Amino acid sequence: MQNILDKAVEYGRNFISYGKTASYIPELSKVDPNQLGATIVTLQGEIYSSGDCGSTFSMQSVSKPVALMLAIADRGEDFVFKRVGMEPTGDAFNSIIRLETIKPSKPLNPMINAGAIAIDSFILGSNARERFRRLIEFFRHISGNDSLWYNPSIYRSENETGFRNRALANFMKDNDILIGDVEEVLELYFKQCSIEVNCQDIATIGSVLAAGGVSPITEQRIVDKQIANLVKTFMVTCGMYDASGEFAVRVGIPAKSGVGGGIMAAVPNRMGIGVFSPALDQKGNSTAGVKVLEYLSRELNLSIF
């Protein structure tokens, strides 16, 4: 398994420079590129590590499965899901064209920015404190690291620039699909996207919805099957924004990207891959972190179909 991910990092360096590191959000801009770092953690707790997988990125909307699965365990699927869609869309995750075309005016999934945002407005708590301290809560006791906690630059170049999430979230608010202070939402869905991992933090993530819910390190059960479940197909249909179909052909597993460059994959029954490498494509995927991920799939089987 170590032989194969080193070579499997080895082969993605040949694709960084076909990236770009984002440049929309200013702190993003600022990382250094040539990085590439992969981890597997097992389903028997085995953990394998190669390249920068010791650097820290903000998880972006990686992000967005983790405050799914609270949203739902907080709310029920029934009230989630008649706010926010299940279909793919076919456009970029920071898109507002859908909102205004469709009818009723929802977000088509969670895993685009609308979503998400409408996500973030459903988690339980008194104030935008509590539901921070919640949802920081949840990330630590899925991914194994009490020490997760966001950056604080990012989180003010994300909040400073972040206008096109400021227009989706207020016109989900004029159709009563948000709940509460659009700041305050926003100010949660910011911190979410600005909390720093490292490859084996998402990996162990990705492990435990691989496990339906339980954790290969604890042994102990997280989320519910159905819950887990629900996110791997999403992440299967939407995770990798609107290259999600491609990525189904190539790769074949659960996965979901984000423009800080990680990616978290989670193989059923098998493993969690944790992938960074800053460097995007024109979709916002990690160039040399989705062939990484091809690499790894070809070579081990992974593919789901």
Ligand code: GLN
Given for the second form:
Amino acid sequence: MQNILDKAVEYGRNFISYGKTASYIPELSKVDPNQLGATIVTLQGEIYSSGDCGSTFSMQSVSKPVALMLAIADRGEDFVFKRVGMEPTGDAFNSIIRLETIKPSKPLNPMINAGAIAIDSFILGSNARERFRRLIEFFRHISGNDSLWYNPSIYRSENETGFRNRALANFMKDNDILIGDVEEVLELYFKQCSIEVNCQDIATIGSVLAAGGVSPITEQRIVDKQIANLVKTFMVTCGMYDASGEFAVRVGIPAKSGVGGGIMAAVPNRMGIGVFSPALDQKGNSTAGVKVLEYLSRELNLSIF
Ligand code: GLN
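After the form predicted on its own, can we look at the form predicted in complex with this ligand?
Up next: the whole complex, starting with the chain shown before.
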């Protein structure tokens, strides 16, 4: 396994130069684009790492499936999916157009920005502070990393420039989708996106999903099996945004990417994989990260199809 992972990372390096770090969040454009690391956590609890796996990065959209699990555990499926849809989109992750053209208005799915912002407004807590505390504790629990915290510079950078996300949130408030105070929900969302992790943290989250909600390391149940399976399904249909179809064909693993360069993958009954490389393609997915997963899928026969 170590040998195959090393080879996958070596292969992935060839594709770093095809991508660019995200620039719409100014702080992300300062990240060294030449990093590439990957970690595998198997359901037997073995851990394999290769490349720059000591690097940390912000979760960005990799956080969306995790927040979704908490919101469903808090409110139940019926409540959540009355307000947020289940359909993939052919539009960009931050697209605004469908919010107005679909009647009644509803974000298409919880993996695009509009859906994820709405999801954050469903998280329970008597005030903003408690909602954030519950969220970060859930992220710590599922990643097995008790010291997870958000990166304040990335949080500030996104908060100061998040005009489009503000527009999405305000539009959803006007349509009674988003619950509570718009600015408080955005604060929670931006903090969640800037949570700092390494490859092992997201590989561990992937392994919990792969194991149907139980941590292979602590053997503790973290979420219901039904919630874990539902989230994996969203990762297949919407996890790589408008590249989800091609990713399903070429790689065939439930996965979620983020503009920080992370990809969290969950291979049912086998392993979680965390990959990080910050240079992104046009759709916002890590160029080298996708190639590492493609290589691993081929060599280890990981496609679920
Ligand atoms: N924080 C980012 C945003 O809202 C997350 C997007 C992403 O990772 N694709 O724009």
